[in-house]
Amino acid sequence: MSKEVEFQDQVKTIYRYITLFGCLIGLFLVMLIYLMIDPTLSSFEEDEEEQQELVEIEDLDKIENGIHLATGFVQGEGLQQVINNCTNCHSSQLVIQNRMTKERWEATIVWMQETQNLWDLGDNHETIVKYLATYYAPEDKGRRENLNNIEWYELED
């Protein structure tokens, strides 16, 4: 019977090693997943005030070279009304990429009011349409200009 007891002790020892090894692998996997989620290990930092350091925000109304930096809109009369009414629901880039006539801008605003819950623009309506029709009107895009003053040469066979 002593051989059976000795065998059982060996099995228990092997079982303990396997359990310990499994726990170490599990701990390693948890650490690996944590590093993938938070690679800076910021939750282990001692000083929370450093972690919540405020980022300086540039002046949101800053305009350089005639472009409103925060939105990319062209500077002009009605800019602030467009920012206040258009960028509440969508990106300024959606406006910038569209080029429409005054009539199409009007129709788009009516469509947004009827289907997208855009509020009544009131006195700002004409100012906004005028701004959009002025700065985001269709552009004529044709062929490039003809090349001038080019010294042509003959291709040899």
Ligand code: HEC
The other form holds:
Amino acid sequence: MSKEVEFQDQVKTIYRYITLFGCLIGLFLVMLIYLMIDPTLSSFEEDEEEQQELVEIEDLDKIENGIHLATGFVQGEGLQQVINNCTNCHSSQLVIQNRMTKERWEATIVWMQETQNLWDLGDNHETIVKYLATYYAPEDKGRRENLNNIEWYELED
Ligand code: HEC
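With the form predicted alone in hand, show me what the form predicted together with this ligand looks like.
The next block holds the full complex; its first chain is the one shown before.
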């Protein structure tokens, strides 16, 4: 083997060691960065799905722009009582699509109690009727306001 070839061989060997060393440092750095991002190694745990489910249930109870997402009810005092008592037998939509006066809401509830097995609402009765009459009151857009301050003119013949 000539000196030159021997030298080239040595260079190659050193080069190989440097590459190997570089790879090891790289690997070490990747592990270090991973540990910094996720110190508990939680992404290797199996209950990931369970956690996701919990988040979804939480989301359903969220209120956005004053609307309770899961039911569509308007946010307001009595919302929780209405959710608890008025969505068991039918959808919240059946409630929402109705607009009534306090008396008619009262009558609807009494009608459900007498004919549809709706239970006694107890202490919540007042709160629920008040909520419904406030947020689901009739919209009286049908009639314009009376005209005021009109200057009448005489008809001439
Ligand atoms: C025990 C079961 C039950 C509960 C709880 C219940 N309802 Fe009902 N409700 C019914 C039934 C049954 C109907 C008739 C459904 C149909 O016509 O398809 C009805 C109908 C209605 C209607 C429509 C009435 C109409 O004239 O069309 C409204 C509004 C209503 N419920 C509001 C409420 C409100 C507000 C609550 C909470 C206080 C409530 N419901 C709780 C059983 C119930």
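Remember, predicted model here, so these are calculated numbers, not experimental data. Positions refer to the first chain, counted from 1. In this text, rigid core is short for the largest set of C-alphas that superpose within 1.5 Å between two forms.
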query	finding
Rigid core superposed: Leu94 CA moves 2 Å or more between the two forms	no
Rigid core superposed: Phe28 CA moves 2 Å or more between the two forms	yes
